[in-house]
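In the form predicted on its own, a lone chain appears below as structure tokens.
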Amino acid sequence: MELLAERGDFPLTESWSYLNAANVALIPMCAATVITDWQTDLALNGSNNFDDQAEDTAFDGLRIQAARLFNCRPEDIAGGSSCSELLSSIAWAVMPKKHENVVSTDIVFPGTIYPWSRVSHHTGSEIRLARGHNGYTSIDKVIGAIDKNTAVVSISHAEYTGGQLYDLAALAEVTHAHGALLVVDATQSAGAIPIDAPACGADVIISGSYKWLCGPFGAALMYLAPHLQGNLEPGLVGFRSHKNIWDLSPDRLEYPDTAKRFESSTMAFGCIKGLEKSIEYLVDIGIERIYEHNMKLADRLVEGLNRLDIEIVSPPDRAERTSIVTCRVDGWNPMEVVQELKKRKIVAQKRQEFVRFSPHLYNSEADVDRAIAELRSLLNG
């Protein structure tokens, strides 16, 4: 099986089987170097290098690389400090009214729905959560919750517990037929699954940095469809919100006519530079290649777990699967399993009553085989 990443790019993989990208992915050393170099330069030189021009254009590189990632224009991309920040700004911009509703699932990561819940406390709008079980919600249940009063469908592209993947084009078709917006949290898919933002029909796609994008904490990105860029007023604003940030008059606020209007304030710009580099690293390898690589590892995990008679709760249907493989180990507390594996230099994660594995581009078949062998040893006592 082809190795996509040089071992030196991810030094931990020399001695550990790190199967935990759905929690915190490893950062390629080229991106880590960009972050530390930026911070060091700031410490040594202050604004000598990071001057007004550099601050004004700090997100430009991210826009270029994220446009490659999502097959869109750089003008469609905004950067931010976190997924929650960007989603909160969108939620207040849309602000569903009292008679309207927001549709999601009851297995969604809380950060995907909390901003809409906060708005609902203010406006009285309804939050509708399609019911799920074992980290899975049928797309038909999501579609069934949409009606003429739906303002927004806010979902995770891939659910964090079991890795279930939703058909965005199918959801967009129904959502738009009811006059609603499709807002997608791609934190568990961007960087591991190809996403064509214009083609999939999503109105907003937001992703954190530190999972499958192999970036740092403190950075995030957003795709905003062109039809929204001239008429959505951001819910969070700051001095960067004006179309000319160094025109510092407080008596007006004129937004850029691009997604840039959602970039509100100063932040840890070195993290944005690191995310820019990590996306460049992934896209240069090829997201389709990464997807195929990761799915082969996931298939190998599934086969190994089946041989051990361990219950897999991730979807069996290839169309709904990602490289997140989640299982229930009967007779074991999932945290105990995770801790025992860590003693053996294998990193997985506990989520609810399950053990979750999530291989990425820096993993190999040997990592999977090692995890299965150690699980067998645990089960055999």
Ligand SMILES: Cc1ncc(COP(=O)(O)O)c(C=O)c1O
Given for the second form:
Amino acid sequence: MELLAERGDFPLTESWSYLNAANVALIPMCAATVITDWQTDLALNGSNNFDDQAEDTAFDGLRIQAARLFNCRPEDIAGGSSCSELLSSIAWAVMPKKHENVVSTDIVFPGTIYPWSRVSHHTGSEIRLARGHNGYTSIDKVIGAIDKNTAVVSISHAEYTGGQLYDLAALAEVTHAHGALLVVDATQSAGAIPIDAPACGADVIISGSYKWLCGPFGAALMYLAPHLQGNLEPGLVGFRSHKNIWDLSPDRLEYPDTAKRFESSTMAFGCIKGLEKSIEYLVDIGIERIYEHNMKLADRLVEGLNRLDIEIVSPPDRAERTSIVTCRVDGWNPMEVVQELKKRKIVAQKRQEFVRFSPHLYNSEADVDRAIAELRSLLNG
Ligand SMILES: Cc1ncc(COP(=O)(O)O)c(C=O)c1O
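Rather than the form predicted on its own that you just supplied, could I have the structure of the form predicted in complex with the named molecule?
Full assembly next; the chain just shown is listed first.
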């Protein structure tokens, strides 16, 4: 199997089997260097280098790389500090009314729905969560919850527990037929699953940086469909919300007619530049290639776990899967399994009563084989 990444780009992979991208992915050294260099330059030179113009254009490089990632225009991209921040700004911007509802699932990552819950405390809108089980909700249940009063379908493209993947185009079709917006949290998919933002029909796609995009904490990005760029008033605003950030007129706020209107404040700019570099790194390799690579590793994990008779709760159907492979190790406390694996330099994660493996581009078949072999020796005592 071809190695997609140079070992030196991810030094930890020389000695550890790091199967934990769904929690925190490794950052390629080229991106880590961009972040520390930016911070060091600020310490040494202050605004001599990071001047007004540099501050104004700080997100432009991210826009270019994220446009390659999502097959959209740079103007369709906004940067921010976290998925929760950008989603909160969207939730307050849309602000579903009292008689309206927001549809999601009851296995969704809490951060994907809490911003809508907060708005619903204010307006009295209804939050409708389609029932799931073992980290899985059938898309039919989500679609079944949508009705004429639905204002928003807010979904995690890939569910964080078992990696279930939703068909965005299918959801967009039904959502739009009801006059609602499809708002997608792609934190568990962007960087690992090809996403064509305009083609899939989503109105908003938001992703954090530190998982499959292999970026740092403190950065996030958002795709905003063109039809929302001229009329959606951001829920969070600050001096960068003005279309000319150096206009500095406290008596007027004119938003840009692009996704940029959702950028509101200064932030850890070095982190945005690190995210820009990570996305460039991934897109240069090719998201389609990364997807195929990761799925081969996931298939190998599934085969290995099946041989050990360990119950897998991630969906079996390829169209509904990501490279997240989640299992229940009968008779074992999942935390104990994760800790024992860590002693053997294998990193997985406990989520609810499960053990979750999440291989990414820097992993190889050897990492999967080691994980399976160590699990076998653990179970055999
Ligand atoms: C689906 C999903 N969205 C968002 C996040 C994190 O959000 P934030 O960027 O606000 O930390 C996670 C983290 O586990 C996640 O799984």
